[in-house]
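What follows is a single chain, given as structure tokens, in the form predicted on its own.
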Amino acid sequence: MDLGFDIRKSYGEFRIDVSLSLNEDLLVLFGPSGAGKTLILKMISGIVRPDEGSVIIGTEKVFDSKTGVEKPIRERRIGYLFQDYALFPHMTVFENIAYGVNAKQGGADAKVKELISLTRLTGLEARYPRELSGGQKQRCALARTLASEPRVLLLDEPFSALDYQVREKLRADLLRIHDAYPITTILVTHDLEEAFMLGRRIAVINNGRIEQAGLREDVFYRPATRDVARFIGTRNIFTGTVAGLGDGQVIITNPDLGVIKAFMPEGRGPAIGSEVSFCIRPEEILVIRPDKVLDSRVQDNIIEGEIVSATGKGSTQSLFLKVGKGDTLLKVELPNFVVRKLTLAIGRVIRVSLKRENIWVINR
């Protein structure tokens, strides 16, 4: 079911002004705390009334400030999954899910059993919420929401209160359930890993406005603004002057990085002499082994730097290299086994390659 919204609301100096359309996608609404993510869900669902604009589900306008249309929450057929589960404590798992089934649909028992199987709750049908783990409660709440056959599903940071292992399983569950029930879904999160795993499409919101929306690969690897690059974890964001254009590339000079060659699609090129921002994700940077001959893929953009700090992140490590004569730091993210194999430690000077196809030039 298609969903389109163009809504605005002011709270003092803070203003929400967003417009987006999607079909049976799973869209992640991603951004920092206080950006307005939850408020957008509440305006779509009808919990909060926009000051102006419209919300359209399929071909039906459920809100339109110009014509005075304002469907009540119960008539919008929107499923809203809150952070706190909101299960009925006096009902069993089976009864909680059955509560969501529309009596007119018929076959309630079969529907509930199907959802119990889909959400991995088999064997827990007779338990009460107090007898469930956090992950089980969340799956039960999701099953109850799906039981009402909503046209749109809104998920407000549904996994934020759960531990890491449980969150991982539930993310995989959500993708599997969305394949089985391809409902137009918006999931709110400020967790970068969650956004990357779940977001087939991602909308990055900042200060009440959507700065970029599109396919995951476009948003993560081709950010439209410096803020988007910052929010999605592109730690390496630099400024330079355009020194040359042509042959599908742009040449940029930076005081600490030197001359940088970056891939530039035809028609996107900035003017020579203009100042631009450019970025590269930490995991896209290659460490050059001193005992290896450079091949053609890594001969451009060779940077030398001293490792000044290292931070472990589970299976990876983040190394920070001090480059040039200033205070410029380059973040490199590598698997632990690579760090051990190359004996990369604080104080060591290494060379890295910034492949030109992995560098993205931000036009604005």
Partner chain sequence: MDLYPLYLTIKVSFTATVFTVAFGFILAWVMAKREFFGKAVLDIVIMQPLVIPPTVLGYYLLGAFGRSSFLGRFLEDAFGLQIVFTWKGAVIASFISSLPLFVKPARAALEGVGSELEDAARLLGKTELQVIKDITLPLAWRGIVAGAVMAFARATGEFGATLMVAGNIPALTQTLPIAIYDAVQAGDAQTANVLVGVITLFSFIVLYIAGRFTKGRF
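Moving from the form predicted on its own, what structure would you give for the form predicted together with the partner chain?
No partner chains or extra molecules come along with it, only the chain itself.
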């Protein structure tokens, strides 16, 4: 079922103004805390009334400020997974899920059993929510929502209250369940890793507005604005002056990095002399081994810098290189074994290569 919305609402200074349309797919609404993500879900579902705009499910207008249409929550047939699940504390797992089944249809018991096995809750039917772990509660709430056969599924930070290990398993569960019940789904998260893993399509939201919406690869590797680049963890965002253009590439100068060459599709080139932003993801930067003869592919954009800090993050290390005379820092993310093998310690000066195809120039 297609979902389209175009809604606006003001809370004093804070203003939400978003419009999107999606079909039977999973869209991740990604953005920092306080960006208005939950509020958008509440406006789509009818819990909060937008000041103006419209919400359309399939061909049915469930909200339209122009014509005064406002379907009550119960008639919208929207599945909503609350951040803390909102399981009914006085009902067992079975009763919670069965409560979602429309009483008019037969075979309620069979359906509840099917959902219980789909969400790996077999054996826990008679438990009350207070007797469940976080992950079990989340799956029970999801099963209850699916039992009502929603046309659209809205998931509000479904994994935020769970341990790291449980999260990974449940993300895989969610994708499996989404394949079994291909419902148009919006998932809200502020977790970058989660957004990348779950969203084939991602909309980046900031300050009540959609900064960029599109395919995962577009958003992650071709951010439309500096803010998007920042939110998706690009980290290395610099400004420079366009010095040359042509042959599918752009030449940018930056006081600390020097001359940088980047690929640039024909037609979207900025004017020579104009100022642009460009970025490269930390994991896309190559470290050049001291003894290695440079081959032609990595001859461009060789930068020398001193390692000034290093922070470990599980399987990878983030190194910060001080480059040039200013205080520009370049973040490089490397697997731990590479750091060990090349003995990359603080104080060492190393050379890195920013490959042309990995540099993205932000037009705005």
